[in-house]
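Next up is one chain by itself, shown in structure tokens, the form predicted alone.
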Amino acid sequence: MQRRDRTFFALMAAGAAALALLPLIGVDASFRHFLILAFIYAIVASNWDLTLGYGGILNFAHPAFFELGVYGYAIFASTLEVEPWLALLLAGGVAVIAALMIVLPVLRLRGIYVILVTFAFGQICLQIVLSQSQITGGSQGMVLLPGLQLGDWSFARDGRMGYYYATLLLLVLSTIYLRMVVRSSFGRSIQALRDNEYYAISRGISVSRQRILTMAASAVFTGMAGGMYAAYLRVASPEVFGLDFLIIVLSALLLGGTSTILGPVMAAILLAILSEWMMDLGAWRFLILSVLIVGVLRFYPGGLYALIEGLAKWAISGRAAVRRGARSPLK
């Protein structure tokens, strides 16, 4: 295993368990909903960062994986009455079939194009959403859906706990799988259309399997998780559809450093944290929040994650010649 796969993977375990300690030292309620959240918008902002980052894809259809996700399980879960479970992963599945969908119109495409069509996607997906009242409830959404629970214990007793711990879980696996996916040779072949699009397919780099295979990869996890966010809320709703929504994910993405996977989950928890601890200074915290991302932005365009991994440079190049210094002989 090399250093930076050693340095990534003590990174998320330490993290992963600070968090998985956090309920046992006494955090409420209220914090532990932010958090669940915060969970959730990572694994959507990580596996974002799968396209827009190492991609180099100009997807902006990215949330909208998410939102058909919610009305995934939503439609699985009630009005088909899947076991829970299974509609959590059918969600999943939901959110890779609109991938491909929107992949196939705009592989011909380039730049502010791109942008225009999957922006416009989800656009689309709303639409149709509001349309068949029928199904999804129209804009009065579908409430009172099915929650996760194992045998006879729900996971919204003990003030949610079972949700803390199993978004966190999905949190891990979908970091690891992200990983997984960025470290194989398909993860550095759409590095190499990213960064050398002509020299890429000169050595034989298929664009459009690539690009197809990106997206598909970067919407499973984004899907379990809209699934996820409707167990734990039993609610779907059009507003997920809203700009809120995508300014918060990239955001954490812009926050956190593109082409980082742990970046954006970082910046996805840091907001949520900040935000829970300003909630009395009103509509001032939106404005103190913007300014730390314009300001992280400006100093240090690689993000949250360079931040941290300059400092860790620091620090060991400090204590490295703090013992060089000590080994040396006297004169």
The other form holds:
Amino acid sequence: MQRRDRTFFALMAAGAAALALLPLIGVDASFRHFLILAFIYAIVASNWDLTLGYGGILNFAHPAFFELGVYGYAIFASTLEVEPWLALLLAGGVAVIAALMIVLPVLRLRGIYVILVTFAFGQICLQIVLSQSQITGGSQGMVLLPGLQLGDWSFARDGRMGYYYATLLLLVLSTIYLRMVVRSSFGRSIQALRDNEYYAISRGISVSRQRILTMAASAVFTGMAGGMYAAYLRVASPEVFGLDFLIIVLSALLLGGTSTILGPVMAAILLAILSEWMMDLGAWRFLILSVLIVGVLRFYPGGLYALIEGLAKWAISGRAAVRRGARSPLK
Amino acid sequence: MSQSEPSVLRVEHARKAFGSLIAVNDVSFSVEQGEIFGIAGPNGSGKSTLFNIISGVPFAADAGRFILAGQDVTGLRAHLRFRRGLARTFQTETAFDCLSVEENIDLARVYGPDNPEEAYGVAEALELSKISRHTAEMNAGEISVFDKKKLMIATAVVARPKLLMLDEPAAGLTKTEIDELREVIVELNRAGISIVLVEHVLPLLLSVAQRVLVLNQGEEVMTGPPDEMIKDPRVIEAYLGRKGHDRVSAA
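Output the form predicted together with its partner chain next; the form predicted alone has already been displayed.
Every component of the complex follows; first up is the chain already shown.
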């Protein structure tokens, strides 16, 4: 394993361990609720990084993969009475199928046109959900969805402790998966296409094939995150198609830093913690968060991850400078 | 030419137009196995366009046929032409900057020939392109212009192509670097790779090419050995114009 892989997995393991221990030192249920949602947003944002960051595909259908995961779980678990755990996996499958459908029309498009078509896809999905009310519940949505349980133990018990750990586990698995994807030769090929498309083609890489695979790969955990969201809140409502969700996830992605995976994960969790802390500030909360996002991106366009990387490099080179300084007077 | 060994590349009546401008007009030639074949011509003569339509990157020909070692690759998409053994470099040095030099080469190896056993190993490609071990471990975004040019050759060579097409590899290099590049080209050729070389630096082109095709305004002026080429009045006229030709003749 190379050094940068070790750093990545060490950072991830430390973060996951800290988050796993957090409930044991006692945090209240509302904070836990915020963190569960943050984990879900983190999965969606970091998987979006695969297309938007690594793949350089301006794909705005990504939130729709999540939303279809929500409805996929609802229809499988509630209407079709499929075992909820299986419905969770199938929610991932639904998102992958959606990704394969939307990728075909954008295969030959570039730039702004990709945004237009993919954004429209989300709106089409919303219209289908609203119009097919006999299946989706229309504007009312679907309620009282079956939740997750192991044997007789419901995940909602003990202050939703089960959901906390299940979502954290899903986030860890998704993060490992993403890292493995981007470090594989497939992952390198999509970065190659992003960096220089014609050169990549001239080295045997197919644009169409890699675009299809990138979109599908980004949808797997996104759909499952949608399923988890539906299982946790026990509701599938058209509200998830709203701009709010897109803004939260996109903020996490950009604030965290594209093409980093861990950046969006950290940013999603940080945003959740900050909004919890600033709960009493009411509308001021959004203002402060917006200023923070603009501030970070103004001075660190690479996002939080670049900021942390910069600090780490500064700390290492600072220590080296101290060591050099200590030796030099002896010479 | 024997039946068992067809030309490594046969171009038949290639044509490419951009609106009313005909960049390549009915050009035909063939490159034999093991040959270094040069393409020369003044600026705007259609050399790069010809290169582009043969490789399919970034655009295909309007008409004509391209036959690679007996296989018709005319209708083949560009990335598949590379996998069949037709590799090219670009005028501007280019690399996948987010990957290391070794990862750049390995990527071309993985997406290279249809049969992976035909490819060279990364270490062999580094050696053939004269890239140092130290450079190999660096990020491609951090290496020098000359190393990037060699890296572009290495990512092409790793697939052990039937034909390597070099698009002005000497542009922007110092004399020492051009000398090293010449060695790389000659050694690659010795390793059995046929080469097409487009080059503005004529001393390099004339010293390595066995035959040269000279283009002017998209059309073939002549094809022949380098010593014939430099004496050919049509070539002198293409480069220097009518008056230039008269002055050279008078001298």
